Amino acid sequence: MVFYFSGTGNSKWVAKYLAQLINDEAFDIIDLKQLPNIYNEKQIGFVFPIYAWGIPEPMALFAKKLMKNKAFVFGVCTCGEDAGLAMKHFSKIYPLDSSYSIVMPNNYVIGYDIEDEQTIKNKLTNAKIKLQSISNEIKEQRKTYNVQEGSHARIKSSLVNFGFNKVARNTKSFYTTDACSGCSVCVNNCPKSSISLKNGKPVWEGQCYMCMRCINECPQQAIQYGKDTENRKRYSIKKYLEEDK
């Protein structure tokens, strides 16, 4: 089994490609009514994306009360550029026999614009190349550990993380413009179920995931975090997956 969570669909791909490439299944955590039995998995595998150099919220709690067994048990993160320290913290929730992690597309549409199509376009190209070289070495059960920490690796997933978690998953800075028609998408694809529709506008409430998916895919482009994305491109790998069929 490969558990994954994801915001804009960069880790679900990565997962169901992985899966498909090692013949087995992909399931999203946030979709899971009941932990899985795992008893007899020989493989187990979670794939996440890193926040703030971290372990998102629903998927370190998940790994915290899945049951453990004598499975070969892989992690694979995703992320802008680096992942910190963010899978060694992970193996101590979660003990992983490897460790990867594989650059995508940045999706933190609130703290810098997207990048260039052909800058996205070379980072998927990639990862679909090192997707195949991680699935031959689960393939044999080789335990390793390829992940980019980057500079500062402690700090970053520390300190920063900590901050990450205690102040910058507030809410009150989303807002709508008026091209928001109500559709109720952004409010169907929470995972945290942060936003509820009132007189037929999004609303936040309290602290999100920050996973960007509501900004990134709402189809009219209306939802904003304060006045920097109004002038930011979206991101959601959708568009290259179907540009590549």
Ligand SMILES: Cc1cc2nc3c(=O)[nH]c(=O)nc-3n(C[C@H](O)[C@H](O)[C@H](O)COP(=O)(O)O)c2cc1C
Second form
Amino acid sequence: MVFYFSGTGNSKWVAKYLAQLINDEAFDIIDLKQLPNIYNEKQIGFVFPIYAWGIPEPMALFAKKLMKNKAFVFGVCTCGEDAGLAMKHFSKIYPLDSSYSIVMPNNYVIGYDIEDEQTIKNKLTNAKIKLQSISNEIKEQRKTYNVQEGSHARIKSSLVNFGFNKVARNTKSFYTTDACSGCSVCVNNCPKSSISLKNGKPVWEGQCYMCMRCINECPQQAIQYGKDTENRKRYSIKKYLEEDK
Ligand SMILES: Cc1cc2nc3c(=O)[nH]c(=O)nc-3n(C[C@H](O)[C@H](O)[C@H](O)COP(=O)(O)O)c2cc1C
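For comparison with the form predicted alone, provide the form predicted together with the named molecule.
After this comes the whole thing, all chains and molecules, with the earlier chain placed first.
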């Protein structure tokens, strides 16, 4: 079984493609009604995006609760550049036999401009090639640590990640412009259920996962975060998967 969490579809695509290559099935942990029975599983995989050089909260909580068995366990994280020590931290929660990072398009639109078309396409092509070789290694149950940690990994995965989870996950800077049609796509899409409609318009409450699904997938491009996102494009992997067909 391959378990995944995905904000904007990168990790979902990685999990599904990898599962297909290793004749397995991928499950979105947000949709699971109860903890899965993995007693008879021979291989277990975890796929998730890197958030501030760390593990997204829902994946860490899921892994903490999941039973351990004798299966071969692999973890694959997706990141725009590098993962820091996230996979080593994950391994302390749920021991991994093999760990990989895959560079994917950066979806962090509230922090950076979305990459240009060619960079996105190159990343997706390279990811596909890397996943094919990862799938062969998983089939052989090869133990390995193939993770792009990047520079200053220790400090990024401790202090910076701590700050992200404490402060930067506050939703108060999200708002909608007049372009919002009140369609509820963001409300229904939010994996943390942090968005609700008030007077026909979405409002954000409390902390969220900062997964970027709402802002990237709004059909009207009406969701903004602070001032900087007004002039930025949005990222959707769906567009590139459609072109690939
Ligand atoms: C809140 C947040 C923090 C991120 N932090 C990092 C990071 O520390 N390093 C990195 O290389 N990419 C980072 N990214 C980029 C994502 O990890 C990357 O785009 C990932 O593939 C998104 O996967 P998803 O589409 O499954 O959500 C971050 C993205 C978000 C939304």
